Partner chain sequence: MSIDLHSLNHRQQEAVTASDKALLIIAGPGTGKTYTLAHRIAYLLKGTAEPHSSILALTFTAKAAQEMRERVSQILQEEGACEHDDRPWIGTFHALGLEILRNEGKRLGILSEFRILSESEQIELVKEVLSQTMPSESLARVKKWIRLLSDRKNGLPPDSSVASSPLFELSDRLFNCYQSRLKDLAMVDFDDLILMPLTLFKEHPDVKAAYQNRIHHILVDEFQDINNLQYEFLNELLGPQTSLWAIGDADQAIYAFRGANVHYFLRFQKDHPSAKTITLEYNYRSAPPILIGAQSVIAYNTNRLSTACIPTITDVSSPITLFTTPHEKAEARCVVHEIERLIGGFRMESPVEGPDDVGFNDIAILYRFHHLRSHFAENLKQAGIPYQLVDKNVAGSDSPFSNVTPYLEILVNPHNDPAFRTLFPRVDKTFSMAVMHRLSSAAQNKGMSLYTLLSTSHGKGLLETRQEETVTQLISLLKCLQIHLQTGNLKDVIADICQGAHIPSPFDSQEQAGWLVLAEPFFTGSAAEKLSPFLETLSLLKEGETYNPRAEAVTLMTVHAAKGLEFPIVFMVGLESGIFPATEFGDTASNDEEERRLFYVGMTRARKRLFLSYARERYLFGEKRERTPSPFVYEVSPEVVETCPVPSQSEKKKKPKSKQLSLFSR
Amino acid sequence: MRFIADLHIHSYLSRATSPQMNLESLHRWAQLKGVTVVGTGDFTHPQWFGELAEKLDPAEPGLFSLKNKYAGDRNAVPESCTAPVRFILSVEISSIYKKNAKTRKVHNLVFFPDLPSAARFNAMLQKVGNIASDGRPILGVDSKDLLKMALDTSPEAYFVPAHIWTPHFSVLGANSGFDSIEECFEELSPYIHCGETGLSSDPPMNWRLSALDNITLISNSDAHSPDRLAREANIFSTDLSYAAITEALNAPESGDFLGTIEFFPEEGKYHLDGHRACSQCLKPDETLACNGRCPTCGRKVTIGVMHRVTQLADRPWGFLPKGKPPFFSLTALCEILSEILSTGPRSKKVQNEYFRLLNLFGNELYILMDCPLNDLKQSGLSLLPVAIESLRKGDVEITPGYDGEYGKIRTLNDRKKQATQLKLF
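Coordinates for the sequence given above, by itself, in the form predicted on its own:
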């Protein structure tokens, strides 16, 4: 079966997350978005682990369903969006440690197929650090050692370096990472089958590195609030099971992994270089011309993902390796409605329209990716099919993100709006 999976999220017990990041809300928003498999996030936190044990039932092998008594009011999900939701045990761990005379700050994702394995892993981690202080624990353990601990816990453990290019906390990041997967994981590198692109990079950027040819590129939302679910995600065509998902990622040539749903990488908040305090956004060559210093205040700029990829790349822009699964660049439906209605994406007006459209057509990802444009013409919003068509074609206007500032994506401009008005007239 074809389904969408968002494997990296956080619970309300992680820092800077919404109190709504609970299983009940995730179950609801997965249906609204069109996601079938959702990572639990944060299973190392004792309180969250207790909630997982209490509220989830085993479903297909290695996956879990929310017990009926916690699933909430069925009216909270439009009938057009109602669908099964499964959970997969996941956690992001922040490793901060010294290696080769340099401080490393690397985030990794760890998955397990069952609660007993996750409990054993948690018990091992308790011996090396405090896993109760945050849903994403910060531990002074080498990434390679963390991988070994996971594999020692269960041969079915699955380990993925998170958002591999993010400047501050990633395996290839500019500030504290390594120059290759092998430098980080050494002899255990063959156990690394995937890397997460992160919001500020996409597959074409990663394809510039031949060193990543054997790495399956996945994308996930890293959501800190339920409405951010599936802003990036993965598309599978497999049976619903933990083993089927991991096997598809290990062997993308099988065709069971159908690709990723991505941000336009420029929308990510670390795409270009810059210094947000001075509103300085710089391309890599501009940063080099300034010797890595802010042109306004002289402080060091944050080196973005584009720059870091360029530093390590051994291929030109536009290189297309054979046999790689496709990707689809999207932006959120509420952002599109915000353009159309000329008001904020979280405004009541936009939210009302969002749920009206879901009632009419189905879940958000269906509307963005698959709903026929002729059907969207029946929405009562004349600019909606224009904006969706522009999105699908990649015909968008972009203001890049930098130094923690998200970029902006526009699917409509004055020309498109005027052309639509003329057609209506």
Contents of the next structure:
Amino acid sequence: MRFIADLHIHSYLSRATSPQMNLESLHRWAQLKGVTVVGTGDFTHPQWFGELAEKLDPAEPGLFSLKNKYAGDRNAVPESCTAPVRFILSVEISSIYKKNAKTRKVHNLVFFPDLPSAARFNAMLQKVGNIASDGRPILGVDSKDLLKMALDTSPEAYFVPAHIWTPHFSVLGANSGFDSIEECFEELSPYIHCGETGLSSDPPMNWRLSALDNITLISNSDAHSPDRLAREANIFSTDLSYAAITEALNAPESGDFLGTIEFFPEEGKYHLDGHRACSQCLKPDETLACNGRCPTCGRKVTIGVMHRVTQLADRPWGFLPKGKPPFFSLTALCEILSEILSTGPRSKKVQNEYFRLLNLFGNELYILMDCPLNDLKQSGLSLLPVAIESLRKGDVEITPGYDGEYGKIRTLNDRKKQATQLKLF
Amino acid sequence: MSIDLHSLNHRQQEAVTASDKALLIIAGPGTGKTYTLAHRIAYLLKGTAEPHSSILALTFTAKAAQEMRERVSQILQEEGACEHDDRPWIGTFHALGLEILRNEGKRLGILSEFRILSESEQIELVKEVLSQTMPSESLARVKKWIRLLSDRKNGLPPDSSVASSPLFELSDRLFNCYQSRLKDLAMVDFDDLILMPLTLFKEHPDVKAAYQNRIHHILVDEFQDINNLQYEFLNELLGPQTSLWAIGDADQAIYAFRGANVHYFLRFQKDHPSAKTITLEYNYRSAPPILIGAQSVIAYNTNRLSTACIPTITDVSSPITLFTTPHEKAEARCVVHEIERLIGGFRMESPVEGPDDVGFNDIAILYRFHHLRSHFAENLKQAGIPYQLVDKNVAGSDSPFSNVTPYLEILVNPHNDPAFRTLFPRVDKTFSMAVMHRLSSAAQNKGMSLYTLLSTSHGKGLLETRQEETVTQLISLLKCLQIHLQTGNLKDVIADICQGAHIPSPFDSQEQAGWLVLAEPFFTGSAAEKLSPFLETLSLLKEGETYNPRAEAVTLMTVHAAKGLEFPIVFMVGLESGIFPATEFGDTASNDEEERRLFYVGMTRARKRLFLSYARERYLFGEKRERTPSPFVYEVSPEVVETCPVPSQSEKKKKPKSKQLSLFSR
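Same protein, the form predicted in complex with the partner chain this time rather than the form predicted on its own?
Whole complex next, starting from this chain.
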């Protein structure tokens, strides 16, 4: 079957997360968004682990479902969205350590197919660090040693470097990462089959590195609140099981992995280089041309993700490797509604419209990706099919982010709006 | 043949290649002391046709000895020299004493299988000895008596607080009793490891001559830490042909409470009038503001030899930061917050741009006393920052092995009464002092050990039924362990002890990973063979030796323990009058000059950044007390200090921007 999986989220027991990040909300929002498999996140946290053990039942091999008594009020999910939801045991671990005389800060995702394995892994981590104070624990453990610990715990352990380009916290990050997967994981590198592209990079950026040709690029939301679920996600066409999912990722040529749902990477706030105070946004080559200094004030500019990719890339921009699964760049439905209604994405008006549309058509990803435009014309929002069509075609206006300034994605512009107005009259 | 000396500066070269019979090298903090010493050993090894074992290098910690061995073999490897079995002898004074006793102790009538009394066993033995006359001495008093015994062995005048006690006249009898019990048990205490070889040398000049003939070069590290007995021991080892090469820094002498005395550093010149003195003056460790600050403090001492060091680090110049905080909780919060900032914001939510070369193990929090650490450990834990606690007492409750060592000692020798005495009250609280006294007297009257008394019918009727059950269980556990000892490795045996005795496993403690690194070499091979060397290693440990430099964690330790180490970033905390200098903690007889040296040692551990902090209010001795800054804080040259007042939570809410107050604008 075809299904969507979001494998990286955090519970309310991680720092700076919404108190709503509990199993009940995740179960509800997965249906609203159209996600079938959700990572539990945070399974190393003793309290969260306790909740997982209590509230989840084993479902298909390696996956779990929420017990009926916790699945809650049926009315909380419109009938149009109701669907089964499965959980997969996941955690993100922050490793901070010295290697080759540099401080490294690398985030990695670890998955297990069963609670006893996760419990054994937790017991091992407990001996080397503090896992009880943060759902995403910080450990002074080398990423490679962490991988070894996971593999020692269970041969079915699955290990994925998280958001590999993030400047401060990732395996290839500019500030505290490595220049290659091999430098980080050495002889255990063959166990790394996947890399998470993160919000600020998309597959074409990664394709510029031949070193990543054998790495399956996956995408997850890293959500800290339930409405952010599936802002990035993965599409599978396989059995619903832990083994089927990991096998699909290990062998993308099988065609069981149908690709990813992506952010427009330009939306990320460290996409390009620049100096925010002087409103200087620079492309990597422009930064090099001015010696890394702000053309206005001469201070050092902040280096973005694109720059780091350019540093490590051995292929030109636009290179298309063979046999890669497709990807779909999307933006949140609430953002589109905010454009249409000319009001904030978190406003009451947008929220009401959002749920009305879900009731009419089905879950959010269906509306964004698959719902026939003719159907959307019945929504009462004449600009909705226009905006969605633009999104699906990639006909959007992009203002890239830099130096902490978020980028902007606009599916509509005055021309499109006017054309729609004219058609109406 | 010679070694490559290009990496050394002129003074260091002079020290390495000197041919003087006696040489004193004054090496301030960060001047390359260990580096120079290691090169000296390598230089001697390469230049001599004599056996390498004619070179003796004495250090004050096993860790320093290990580091020295590694450095020397690294230098030799770089020189392309091959290693062979004939090696220089590198170790501590106590390890040397131990080896001499193992080899020649029979001349003094000591069994070659003797054991070293651990700290907790010593407490029990003294309690046992005291029980005849003073059965209800408090632990603090028992420790005072131990101090008295130790001072006596070290030839020091008794501590005034004990000497003035009406019971002081008992000390002769106590001493004799203690010594004869040690002999019965075939045990020696820590001081005996120096004292007995000295006696041996005095009573058997042939043994002394043999050692003197064998040793041609003696090198002493950290010479300022030498005490009376060690100085005497050293003099006995010096033959007419032996050269003496001593390196140290009188400004870093911080062990007066162990009988070490900066006086011996000064005495060296008197005893060896022909001796040359070389001063290493370039500091390769600390940023200039740190060095200037530290030197401005130590300049207040009058009893000094050293001259100021010259900084060579020029790429870092951040001033020393002084946090003035409203209370101890705010102090801990502020320090942990600063650590988060330095690590460069280690959370996605707060990716503060920090210097990207700082890792957790670059950071140390140093304090005057162990109990000042609790708030820091707690805050680090809450913030999810990994940390390691470096502990002092090998036998104290700080060691993760403290619960299992009595069992291990009994496995080595079931007739070790002090070990039994430490064990009983832990296993069963009803074994009070009175009960233990009853048992010990019964055993002594019958001339047998506690183990024999209790494992046979002789002990019948001395205990209540429930206590007898405890004893039966304990004895059968010990018998089981005795069998495991022959089959398993030491790690398994320790695990068995924990399981059998329902005590927490030492292997589950992450905070004290340093201990496990230390123990690891003893966990392979047969437990029966590794047991004694393992216990011996534990009993020879000194403060700070459980520090694990490889752990990716912030280090929490006392300033004493930090001696000989360096960290890019150092926080010195709890810098309040009464704590530093430690006048409110009367137990440690110290003086201002010694405390100032300790303060200096703390400051000079820092390479790039140094943070000082104090609280204006602190819970001490069970009550909230107002605090004033340590006088040493005022001695830090104001031009290298940036004062940073930390508001309390409530103040913060009232006025978000507080005015910069300078501590020095008095």
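Definition used throughout: the rigid core is the maximal C-alpha set that superposes within 1.5 Å between two forms. Numbering follows the first chain given and starts at 1. Just so it is clear, the structure is predicted and the values come from calculations on it, not from any experiment.
Could you check whether the CA atom of Ala211 moves 2 Å or more between these two forms, using the rigid core for the fit?
For Ala211, whose C-alpha is compared between these two forms after core superposition, the shift is less than 2 Å.
Superposing on the rigid core, do we see a C-alpha displacement of 2 Å or more at Glu286 between these two forms?
The answer is yes; the displacement is at least 2 Å.
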